[in-house]
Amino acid sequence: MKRTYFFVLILGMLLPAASQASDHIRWSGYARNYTGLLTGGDQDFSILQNTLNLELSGRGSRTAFLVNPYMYHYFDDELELGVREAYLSMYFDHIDIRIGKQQIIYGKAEGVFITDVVSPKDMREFLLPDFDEIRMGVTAFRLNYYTGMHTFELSWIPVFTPTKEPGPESIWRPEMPFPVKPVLDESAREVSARVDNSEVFFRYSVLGSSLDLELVGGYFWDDDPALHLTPHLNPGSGEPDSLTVRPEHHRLMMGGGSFSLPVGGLVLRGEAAYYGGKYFQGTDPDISGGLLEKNYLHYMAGVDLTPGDWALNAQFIQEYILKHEETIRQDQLIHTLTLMARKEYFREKLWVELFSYIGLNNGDALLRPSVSYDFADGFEVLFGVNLFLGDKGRFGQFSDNDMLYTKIRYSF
């Protein structure tokens, strides 16, 4: 209820901005059909979704606003209405202020969240949707101070928004390696809307003639809940015959940065983050409720190059748990590689692309080849494949979810 009141307050602030900026108001958006077909088993449809995404924006001499409502309609007649962003911006000589629901994006990595942790994620379809749909808006107060090439940014988020998780019956539900079927206890999941539960982030960035650098930090809630385990033993055997799982969000501290630097015909990119107080799932529910708190590093080195009409990108990513213990399920060091190749034909009418995640620890991967064609202004058709390789790991666990899909989109 408190979130609803806060959102109504933000909308109330947007209305006068709209009247002030009435001479520069514009509508844009798109309508889209998204159909996915699983290639295995009975070849079920994995998704049948119709989307309407609208964007209303306006700008005056010192103010601007943006409202981005959307609608998803699914084949089972479920209708989802939401607002991705709805904010008011105010501009002064050296300061910008933005208030309302907004997406806040950090970092330089492609397809990977390292320092990009301000906006929570919609993971109901894993990593398959467009990233502007995976990122969710957060209600925030954001202040930017500019001096020369330097920008100092402070973001205050009064109300916590968690990750949207796949439902219990979803094909994208991650594996839960529990010895017995768990009983879910939701009593500790909610983070109440209080001032002392708010989140704070900062960013310093400098954009020079070549180097693009940013340093970031934050004190916030982990968007993904830790799963506290309570085993209940069978009095006769002493073995667990039931298990209570209690999801709970915990505080994190993060500091890091990213850069991009042109060198000859290449662009070098890097990003790194240090997390303090991350909870990792353990193998023994009798030890600390099946959780161990550790500090954690996440970093990436990447390169972009554009030979001819090709756009190529490669990233090497590592995740490292400091003071790792044998009872932690996750490996101490996880290696992931991403590769992207894209080429255009017929004066940017036809695009061919391959984006791949490769998990080096488990030999698993997600390969995403696609072809898109612009038939006319604003009308695009895309055909693609999601191919999961391996039988375990972050991508191999979804080996039964190989799919063909198409997106037909009209933008206006």
The other form holds:
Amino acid sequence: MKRTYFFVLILGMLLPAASQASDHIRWSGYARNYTGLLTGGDQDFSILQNTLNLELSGRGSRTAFLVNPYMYHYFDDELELGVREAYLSMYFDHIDIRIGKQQIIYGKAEGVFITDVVSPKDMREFLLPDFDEIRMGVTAFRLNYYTGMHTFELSWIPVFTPTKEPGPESIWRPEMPFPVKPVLDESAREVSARVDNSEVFFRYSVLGSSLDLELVGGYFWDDDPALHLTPHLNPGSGEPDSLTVRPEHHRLMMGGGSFSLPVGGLVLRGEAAYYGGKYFQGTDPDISGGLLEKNYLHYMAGVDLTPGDWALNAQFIQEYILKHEETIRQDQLIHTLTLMARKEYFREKLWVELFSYIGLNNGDALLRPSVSYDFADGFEVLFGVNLFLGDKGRFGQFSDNDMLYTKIRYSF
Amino acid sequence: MYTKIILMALAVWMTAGFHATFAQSMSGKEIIEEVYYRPQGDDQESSLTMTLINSRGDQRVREIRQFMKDLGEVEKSIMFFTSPADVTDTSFMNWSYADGSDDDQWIYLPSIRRVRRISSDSKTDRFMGSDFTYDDLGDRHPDDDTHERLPDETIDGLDCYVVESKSKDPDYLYSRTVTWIDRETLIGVQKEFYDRDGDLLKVLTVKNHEHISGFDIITHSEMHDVQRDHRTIMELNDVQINTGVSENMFTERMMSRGL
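Having seen the form predicted alone, please provide the structure of the form predicted together with its partner chain.
Every component of the complex follows; first up is the chain already shown.
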């Protein structure tokens, strides 16, 4: 713990000094309090977090750097320190090179990850944090080549970073549909840091007067591990009396694209991806480790519109497993809808917003109404509610986790 | 030699006389077109400070570094927000077309780290919470309104044309506007905006303009919402014209890279 405080102290001393050292060096960031209260049960606090997010950046005519350390302090005095991004950039006439830990973001969908699979996700609090906190940086070598409005991008990620999962006691731990309490075997979870285990992505994009287009592809590891099952049967009854679960990451291939198209006062958006080699959980643990390898499609159609002072968008998303089999636990076709409505009042001082995910297969939903007020320039107070409707499905499984929350944030 | 001087003097006198005659006979639409097409250079960069002042005198300040390039058929502009802190590194790009077709607009939000196309069907929205709409900032095409010339007036010692404009769209934000235009510089020095009920809504006053690199540029203006007693002061600093701003400035690359 002493080392942690020393780190924070040094950081606090260095940043102002660095900012004074050169006009080209800047520090910015925010301090935030995030308090969440569960409305059911004993009305426990789901989160009490103080955050310091710092960005130290520098810029020359052909070079730049950014370091983004962050600190989460929790009510039990637990301190989490990390670095969201830390990279160096070089700019040439038609080429940019960025090396280091960085967030790489693809696609045009909002709140869903279709082709946006380069940066892994921090799912310890489900989909509730801000998206720049859900997405994690990856150490990558990224090269962009520009010609006119066209961009060609190649990213090489030497070391795999998996999804951060909720801990065993977390209220955001997804349901484990096993007949008996499993024993975890972590022996195969790690993907060793070797060149042949690296990941590669490419992206082409163009902005135009009539269409924005993006094409992407990648050869990478599935950020979420497949759960290989080994049942141990009771010789007497023939029923499993224990189950070993071995999480293991597998290779995936992905190709896809997205577009934005202005039509009158609307913007139409679409995004689609084809995944090859995805492992799906089966219902029978006796068959090939309880997993079936299938290809699948993930796609979205959406529209943005601005009637009056409102900003609205809607997205319809489908996930489709090709050559689906009865023994696959997941439905062949999953339908999800997202809706967003936003309105500002008092000259952008007060914002009212509703963002919602609606799972059509299980009739479940996550509704997120919120009100934010700019108490002063750079000082925002937000009140929000997370309502989980239904009792099963991606959102309904968290029906006990309805919460009220506030976020108070000072940006500098 | 004398003949040449006399001919030049005659030419100047005739031109001046013709201009005076033409000015007298100019219609409202011709005057507004003169204002709309007033040369402002092929490219421009500047720093914009916008101060919002409410009826209690509370101030909010927004700062932007902006670049513009006129490519004939299309005028491209890009804005980099530098203050307040919660919008720093946000950028906004607009392509406006000479043929009057819808603008193309994109925004880069550092929190989502990607460039996103946005609807341009919001020209009557307030610009960053100010008293200016996007139309008020000068993008409104003369063909969108009918224009009637009113008797000339003198404001603050300036001889002005006065033109009343009414939108061809009956649902437009303003029922009419009245503009006072300096006859010498063709700068609109004052403009009144009337709401749909015909009541005075806002008054725009140009406080200062400067002659920079051969062009008259408005550097200080104030919009006063008289109904809510709210003001927005716009000040332009570090104005540079025709410095050869690259077309590469108006790209996804620059939006995400920032200044």
